[in-house]
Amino acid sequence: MARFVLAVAIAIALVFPLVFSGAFYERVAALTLLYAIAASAWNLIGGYAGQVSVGHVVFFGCGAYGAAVAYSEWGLPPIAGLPLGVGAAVLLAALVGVPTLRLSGHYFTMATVALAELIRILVGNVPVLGAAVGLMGPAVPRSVWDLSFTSSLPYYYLFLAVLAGLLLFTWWMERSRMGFYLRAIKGSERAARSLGIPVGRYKLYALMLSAGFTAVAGALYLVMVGFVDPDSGVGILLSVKMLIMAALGGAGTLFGPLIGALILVPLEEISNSLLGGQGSGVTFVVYGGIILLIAVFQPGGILAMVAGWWRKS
């Protein structure tokens, strides 16, 4: 049963844009998957390791400028900055999550918060980053390389075989020993010690994982819109979205993360179509209450409750 609702939702997925076809659909679904691939990211550490971050827009933001530092500085294709900015976000992760792991509940998150705006700041006052203005792509493709398309529809698809990594990825570390390991630490992290793991090792392997797959989002993001600057690359929304994303779907499942972005994002887009300027602020009204009900209502997220309607038939 498992398979087949895999491989229906694998063929859904291919020939979506396909049927839903015109520029709107497109750029939704590119950007639904991108957001996917952040969320799973966050859930790493997030879901699975208990560690609720609200600072991961630093790492997306690494990616991103990392992605755009490639063009500006050096006239290199922007994705030839991944590698730039996956390793400034697992360096750095490495250097605030030996600290940072070492606090626990709300006060790793507060200290998420505290990196995310300390980083937001610098970034606006760096001159090689763009500072306030931003960083800009190529205007037009010189090569291929420059990923730059007309079309929603390319970026739909590599953003989507980049999500099919991650979730396989995800889904190898589940049977791990580190999926046991991390699973166990968000449980207990006293009863994880009792039983001889290595907690804070454990925590920081996540984290730089995390890191990494949440700067490749974050070059994709710069490689599809083309610029970016403090807001949009390491404004503390972006990070809020990647939690709620993760916890409506369902923290610490395989496919929670993409779950809620297939509900989050058209949402949000089609408010903000409708709305113009004024949905920004509708997002955050409906951000906030998606938080409420999933606290009072379904801590668990969405797969969760399907879960238990299932086992009740």
The other form holds:
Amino acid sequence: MARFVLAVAIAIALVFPLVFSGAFYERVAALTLLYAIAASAWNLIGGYAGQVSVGHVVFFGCGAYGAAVAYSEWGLPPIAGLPLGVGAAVLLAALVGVPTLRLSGHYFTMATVALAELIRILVGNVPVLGAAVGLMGPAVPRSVWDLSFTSSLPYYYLFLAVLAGLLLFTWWMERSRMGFYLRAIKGSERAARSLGIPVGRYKLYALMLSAGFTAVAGALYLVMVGFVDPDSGVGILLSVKMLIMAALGGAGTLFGPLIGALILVPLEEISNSLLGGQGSGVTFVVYGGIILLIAVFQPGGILAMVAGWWRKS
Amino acid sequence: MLIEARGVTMRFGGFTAVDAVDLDVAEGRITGLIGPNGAGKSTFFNCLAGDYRPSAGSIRFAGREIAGLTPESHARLGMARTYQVPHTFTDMSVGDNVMVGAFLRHRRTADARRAADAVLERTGLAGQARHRASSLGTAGRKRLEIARALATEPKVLLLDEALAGLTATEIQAAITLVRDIHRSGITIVIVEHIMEVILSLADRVTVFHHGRIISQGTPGEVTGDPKVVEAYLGRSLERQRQRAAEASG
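So the form predicted alone is up there; where is the form predicted in complex with the partner chain?
Every component of the complex follows; first up is the chain already shown.
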């Protein structure tokens, strides 16, 4: 049954943009996958290991700015900046993780918020990173390596491939010692340590992995959108989005973040297009409402709810 | 001696919870630590298990100094523990809880699964392996903690009030399990305040009072020791009667 559902989902994912063609649909579909990548990356530390970060946009920013700098500084295709962005994100995760992961629960979360805001202000004052104005990708494609397309369709399939890779990795991790250890840490750090788990080290590994994949999403974002500034690249709202998508679908589950993205991204894009420029504030209100609903009614997210129905029927 | 504790002291601010305790645990024995509430037995136990770093003193395990090592190093060296209030991984299945312990000695998932299945069988949890751990009651969770600890393949198992809060039948089942584990060659240290349990299980009993050891010996010797009776019941009845007689006379 589960295999059948998965096969159908993959088939739909492959043909969806061909059936629902049109610039708007294609763009929303591509963005949905992009956010699903970011939320799934967040899920490694926030979901499986239970260390809720609201600073993940910093790693996203590493990827986006890495790609942007590759073009603005060295004239390379933006995607060539991906290793730089991922490297920077992993390094930053290691530096930040050692002191902050010692904090437990809400204190870790608060530290990540502070860090993200600090970095946002910092980025807004660094000329190489475009300061407050931001950085642009190539305006017209110079070669196919610029990955600059007028249609969103190529991005859709690129993102689909990356997401599939990330979910495959996550699936493998879930079944490995690392997956068991992260869930144990989420359950009780004290018990985890008594069973021989080097808790600090595993949390750090998870944060570094999560940061690296989040940076991939950031680089892909720049490749598609072609522009990044402190608000879009390291603004706190994006951190919150990753968290809410994962929590809505089911944090610490393989497909939870994807399901969250499938619901929230179209919702946001539609409300933005209906309300125009004035709509951006509404997003905050909607997210606030969703946080409230999840917290009160279904802390396990949609997948836990469906699993509950499944067991009853 | 498998465990040799010398001068173990644990202070919390100005309060000395454990005061220069010496204790030997012989390999292959069941050693009981008892004492009234607040006697320091649990604090001492936590020093043994590595949850607390003693303020002073030395603890040698199989000839190696372990005082101040992390709980995870204790586990790696072959010391496993359970908690008075079970720390169950409630989001995971019963079987997966035990897998977490098994991964300490088996890196590969298939090997860990096999080791965990053997432990589940042995502890009588095989039937519930696929259930969510949150579906277990107190007795089940305590049993699961023992299973999880056993899966780390320890030399010594430290049980912290493994039987507290259980019904009489559950206690009998748990005692059978502990005996069975002991027969397989694992040394056991058990903290307990239910006297009957300790007396029927332990080879050797150590009695704590006010952070010190006031009596050591076989269960028979310890229960006959007036100091122990006094620690548990306050002043002995005999002396109270004497006082009453003096007062009226």
